[in-house]
Amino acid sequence: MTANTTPLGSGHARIYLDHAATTPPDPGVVDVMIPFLREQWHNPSSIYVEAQRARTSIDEARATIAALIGAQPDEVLFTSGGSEGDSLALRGVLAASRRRGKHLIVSSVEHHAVLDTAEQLERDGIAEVTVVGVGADGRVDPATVEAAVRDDTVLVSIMHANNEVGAVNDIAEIARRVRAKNPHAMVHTDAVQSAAHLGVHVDRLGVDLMTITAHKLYGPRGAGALYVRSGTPLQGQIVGGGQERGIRAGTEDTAAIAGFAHAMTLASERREADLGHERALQERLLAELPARIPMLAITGPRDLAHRLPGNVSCTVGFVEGESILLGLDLAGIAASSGSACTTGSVEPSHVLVAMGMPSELARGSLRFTFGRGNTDADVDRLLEVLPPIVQRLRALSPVPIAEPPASWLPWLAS
């Protein structure tokens, strides 16, 4: 989206290009939104007849949501978000399953919201976790997964995209091959990313569970949900209310939910405008990045059949992502290093390292994400200021630039 406000000196329109971190909500998801913050306020869960109309209503963005993953109305949880979601998916499957074992299956590049989660559950005793590597264009190899699966594997949960490279994964192969070793190990996806893009048809994917979240793809922030296949052991993690079915207590963002749903229906009639759309930015940019600037390489897969439309994650030799993101939001775009959950971090991305880049290339890596509102001029713009950014940005450094390692040259000759 290009806002209307102006940095001071810059003559140019602040420019967003950071949609895989949050999207703006769309002017209808909003107009919905409005009457329950006004006047549909009321609590759901109680008796009298505004508060029945709310529930009324949490009841109909539920089959909305349901409809267009193709799941039923009562196998979807709503949640505060993604990273709810994924807690509560391994948490929950883990602590109804201990009778059958403890073993849980997750990928180097998940999102820290799973990653953080599986070594948490590992230090209580309550998970033993085998954690799969990926290859150099950060997609997990299926087969990877099948021989990792034991006999008492509880749940395995890989992304279905990443977040920072855009490598979309064959969650619907990987469920095949879990269930072929083990037919009552269960899959966990998190399609916090690929909802808005590619569509999350459960049984397509094949999973047991899928976290999902509404502000990545033109929603409010706050509402998520997680789909659980009927007959999934899950136990609640907050307890308290009832609500949720007994799973997740908490009184209902009537607004929120209603909100999440009208995203979800424009998401899915926009799918192919928006993809071809992003797409073709994507391409762009991705083929004038290296040409513009030496020493650069971009991360994830080149085939874009395997890549999130309108990601473009790159890295930077000899120069400090974050560096370049301050000169860039000085320029009027703002950009992120990668995850924007992790961004700040003194530490490199642990999505690269796990491809198995040098963490000194990694720490340069930069990603550009595009939505609805951005357009040609705003990829003018980017290619106009960030190679002297970069430039600048070497000039300064006092560790005098040099031929790049030979670790650095098969990514960038990749």
Ligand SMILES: Cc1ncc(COP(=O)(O)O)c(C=O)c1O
The other form holds:
Amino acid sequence: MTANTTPLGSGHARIYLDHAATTPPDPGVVDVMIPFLREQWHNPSSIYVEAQRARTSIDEARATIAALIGAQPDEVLFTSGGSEGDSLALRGVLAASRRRGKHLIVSSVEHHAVLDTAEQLERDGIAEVTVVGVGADGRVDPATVEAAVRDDTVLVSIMHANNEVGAVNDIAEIARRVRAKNPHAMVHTDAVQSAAHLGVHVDRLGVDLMTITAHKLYGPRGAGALYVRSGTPLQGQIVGGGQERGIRAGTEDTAAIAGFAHAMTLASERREADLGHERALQERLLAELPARIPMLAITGPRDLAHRLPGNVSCTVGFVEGESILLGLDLAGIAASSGSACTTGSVEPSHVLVAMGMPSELARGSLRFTFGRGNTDADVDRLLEVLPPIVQRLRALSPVPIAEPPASWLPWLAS
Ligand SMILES: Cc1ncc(COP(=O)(O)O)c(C=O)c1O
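I've shown you the form predicted on its own. Could you give me the structure of the form predicted in complex with this ligand?
Complete assembly follows, chain above in first position.
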């Protein structure tokens, strides 16, 4: 894969360890897309033969994706990506269920596409939101969700896998409990991070709605899908042209949709190999980081059965994660912190805070996410450059590096 080969002045190739942010498009995906950009660019809603070919390609892509997630083709709505899918699920179900109620349940570690939508819906008086907490490993306890379900609950939205700490939730069990308590409540899952790694079969997960996006699975930016189980109440949020069964208007991006379907097919074919490869890199880094850097805590589930393959998240005491990232970037390594930068101040990650981590410690958060193109040599290089970066930053700290506060100890010991 070409993603890691851009040379840098140091003589080292750039190393990309941020696959949870986006993945490099697979060359085969790009090959599938190019003819749609060069020749078959016609509007699929028109009536001439070229347009009908574009329509057929979209139908084929829909059928491919539907088969891969265990759905019927007309249960797959194309969107622009994960944010739109999440937004449509929450807004669409709430709007279509007004007569039944307005209670919405989300977890505290959802992506902001869900959390901010829920907040906006509540502010506008459209939803009454219950936010369920998570354990110290970032996972949602199905019993907590069950306890939050009420007679007027219309939608429960719990992510399949968390983008920051890689925690994988037992969505099947959550859906089972929700349904047992209120058979009318709908269950949505944001499977944006899990779709590439775990396989996401809608019946096995037991969900009514599911969000996926192409650019996290070696597909293009700008294409995603919302699975909507037949019979689920959903009001369109972008109306006009009547595309996507009148639920999501807008001329379809045939190239991106065809690329998305091909990326999903490749993900399914390569799942076992990808998983083994990413697990091996993940296991090594998870074991070696705490051994090489004092006062470093691994975050997220320790049991790999409950963790996305390829995710290594941690937090480093007495250093800002963003400063470490700048040092890593200079050394040729692209990684992420998981926290959002707002107006110059770095807020600690809402996920780590929801897990109960003291915010001072959460400021040192880092996230490394492996993909198909990474090698053992990338882990070697990270382990070579990261400890001196941390050491240098701690040495520069204006506040003396003291003994860690007692509240940090359970995190540093785990
Ligand atoms: C869990 C999760 N949900 C939603 C999104 C948003 O997806 P998109 O970037 O395709 O809008 C992301 C992207 O980071 C994500 O990780």
